[in-house]
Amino acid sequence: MPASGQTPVPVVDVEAMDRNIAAMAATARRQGLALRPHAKTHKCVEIARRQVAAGAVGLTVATVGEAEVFVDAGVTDDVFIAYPLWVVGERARRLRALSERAAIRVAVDSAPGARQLAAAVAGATEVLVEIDSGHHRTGVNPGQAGEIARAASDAGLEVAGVFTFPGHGYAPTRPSQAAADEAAALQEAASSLTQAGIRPRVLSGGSTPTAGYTRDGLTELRPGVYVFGDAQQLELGTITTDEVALWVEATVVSARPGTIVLDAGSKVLGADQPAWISGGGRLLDRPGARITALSEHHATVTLGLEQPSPELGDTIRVIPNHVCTAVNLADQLHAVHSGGNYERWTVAARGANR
């Protein structure tokens, strides 16, 4: 375990993480789907290797920089950059070089973006057309997917299919509906590609909240948070505390009746706090407590009815609201194995935002 006094520090329960990895791999197999986990959650070579060893066909990433980290480490030679990149200058050079070492797919959601990508990489990558299945971020209407695919193909790109992110499943009572929306949108988009004369080989979707809902219409899942879990997933009911595989160890630095303050603020836990969630994070061993305020270096906790109350100097295990953000704020993860032995894993893709 981390040395006494060296808090705050992110800790990974390796056994719990390995169970989560195996469970999601089993879910994908049961549904007959390829699993391509999103590595932006952990940004860690050691964890990516475990996912691939468990059956993942490759990785999903958000940036060229993340792709470079995992390809250079020899984790996989099959990566999907699930982001509509605008590829110019140095990024174009890097993407071409990356495509010489690995099979790279890139997102497109516009005809100009597709033409710019084709000019930059000269057909060295495949593309997936991004569609909007209800999250209303990037992506085109499913019925327009064929138009974008045709533009990409005419520009010289190989169009592998379509993808979406059912992000509107990140809300109470919404995962099931989001999964249904996703499947319907992907099928509509696939039909649009077919009508445009392009055969869709890949229908990619999935997120941690929606992954467990069996539905037709997909060939691939791309969940990310499942590897660790977080407070959002707890409140959505996607996981139980037994499946939490990452927490931040923090120390009680101030206390008064009913309230404690921890040395892990937003610069460690992240600041994400959706309107529906009940605080700035959860205490793993005190389910009735709530983080009611986050400063940069302070977490103010209102205690529940659990007894006894923590004392100054006590170590508390905190579950971040959004684990992807918390990991990206850390240089290393303290990976704890059974028996208490631990090693330090570098967050290798930290800061790889380009």
Contents of the next structure:
There are 2 protein chains.
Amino acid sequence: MPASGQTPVPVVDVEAMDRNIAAMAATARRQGLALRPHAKTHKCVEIARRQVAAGAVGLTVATVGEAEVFVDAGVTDDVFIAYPLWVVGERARRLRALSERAAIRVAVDSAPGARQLAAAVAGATEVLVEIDSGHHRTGVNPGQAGEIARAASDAGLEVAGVFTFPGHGYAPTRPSQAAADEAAALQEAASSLTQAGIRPRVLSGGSTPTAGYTRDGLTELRPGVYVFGDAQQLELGTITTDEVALWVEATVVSARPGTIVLDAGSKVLGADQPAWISGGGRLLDRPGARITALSEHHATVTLGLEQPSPELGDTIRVIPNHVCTAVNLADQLHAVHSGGNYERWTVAARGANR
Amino acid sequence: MPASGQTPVPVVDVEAMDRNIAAMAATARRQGLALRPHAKTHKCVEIARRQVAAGAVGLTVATVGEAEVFVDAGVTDDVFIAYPLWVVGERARRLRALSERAAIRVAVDSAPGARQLAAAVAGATEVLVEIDSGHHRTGVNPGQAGEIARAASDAGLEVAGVFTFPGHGYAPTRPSQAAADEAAALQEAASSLTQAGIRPRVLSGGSTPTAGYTRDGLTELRPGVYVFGDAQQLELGTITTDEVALWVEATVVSARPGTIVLDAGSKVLGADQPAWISGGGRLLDRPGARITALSEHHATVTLGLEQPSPELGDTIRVIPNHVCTAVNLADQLHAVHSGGNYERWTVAARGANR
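Complement to the form predicted alone: the form predicted in complex with a further copy of the same chain:
So here's everything in the complex, that chain up top.
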């Protein structure tokens, strides 16, 4: 375990994480789907290796920088950058260099973006057309997918298929509908490609909240958060407490009746707090407690009915709301194996936003 | 300027930053107060040096790790760790070692915390008693300050005085009242110390929103955000657009009528979004635009009336809501001098949460 007095520190329960990795691999196999986990969640070479060993066909990432980390570490030579990159200048040079070392797919969601990509990297990358299945962020309407695919193909790019991120599943009661939307949108987009004369080989979807829903219309799943779980997934009902594989160990530094303050703030937990969640993070061993205020180095916790109350100096395990942003704040994770021995895993792609 | 295609990137306007540093130094001088800027905002040695050169008496930090960075770089030998540390184990060893290289003050807000600190570091650090002036985070009621000071003194610690963080000034219309609360609470706490037989030399307050209010009852100001400004300060009315000295350069990666999506998400801007703020960040050159959704690598911007609309590939300057958490996500800042030449400043205390 981490040295005494060295809080706050993010800790990985390796055994729980390995169970999560195996369970998602089984979910994908059961549905006959390729699993391409999103590595933005963990950003760690050691964890990506375990995902690939469990059967992942490759990785999903959000940036060229993340792709470089995992390709250069030899984890995989098959990476999907699930982002509609605008590829110019130094980014073009890096993407060309990367595509000489690995098979790279990139997202496109506009004809100008596709032409820019084609001009920058010639035939070096495949593309997937991004479609909007209800999250309304990036991506075109499914019926427009063929038009974008045609523009990409005409510009000289190999179009592998379509993908979507059903982010509108991130609210209680919504994952089921989002999963249905995701499958329907992918099928409509695939038809649109076919009508445009392009055969879609890949229909890629799958966030952690929607991954477990069985439906037709996908060939690939891209969940990320499932490796660790977090307070959002707990409150969505996607996971149980037993599946939480990462927490931040924090110390009680101030206390008054009914309230404690921990030395884990937004600079270690992240500040993500969607309107539907019940606080700034959860306490693993105190389900009735809530983080009712979070600043950079303070989590103010309103205690529940659990007794006894924590005392000054006690160590408390805090589950971040959104583990992807929490991990991105840490240079290292303390990975604790069953039996208690631990090692430090470098968050190799931390801050790799470009 | 940063290389083409290398967004998102945090950029510092050094000339604007230097003006902010000079203006706060003048504010402190005019009030006859010592200025001890909070270095958690910038975490950069280059910037701390400029603050000290402009007359700062030393630095404020939140963690032992931050203090180590600035002391070891030779910026100052006078540091206040404005946090009620629970000092055991490795933290005790580090704090003792640090106090051999610099004059260190530490916060206390409980008798057990003071006794623990005294046991761990003997007479190596001075303390300030933290009081609650209305923010209700850490700190005791002002009338209890004497009791805590007495416990600290009895444990063998030198008590230098009292301090508070008026964080309840962080909402529109509240800074004025918070400044008054801060001064009144510090004076009450000072009286409490005097009654306990301890002479308070230091009465320390001052967030960026309250620093400009002239009032009696303080000897020291500890603002942090003023060096850069951010969207929170803009919306509080603490600063104008001309005083914004840090933004994130981002690229338009997706566009539809009335909406653009930028490649700057919460992993570069931070996710801080208090209920009173009008979005996830502001666009420096488009005051009518708002970030209406923010995910890890996407800022969805609802455009205002400004014409023409940005196009795919355009570079946009984004002001983070809370610059302290944005800086803590970056390994380096691109510091642009007047004239356009730039250098990279390492965020030396990034992630120094322990």
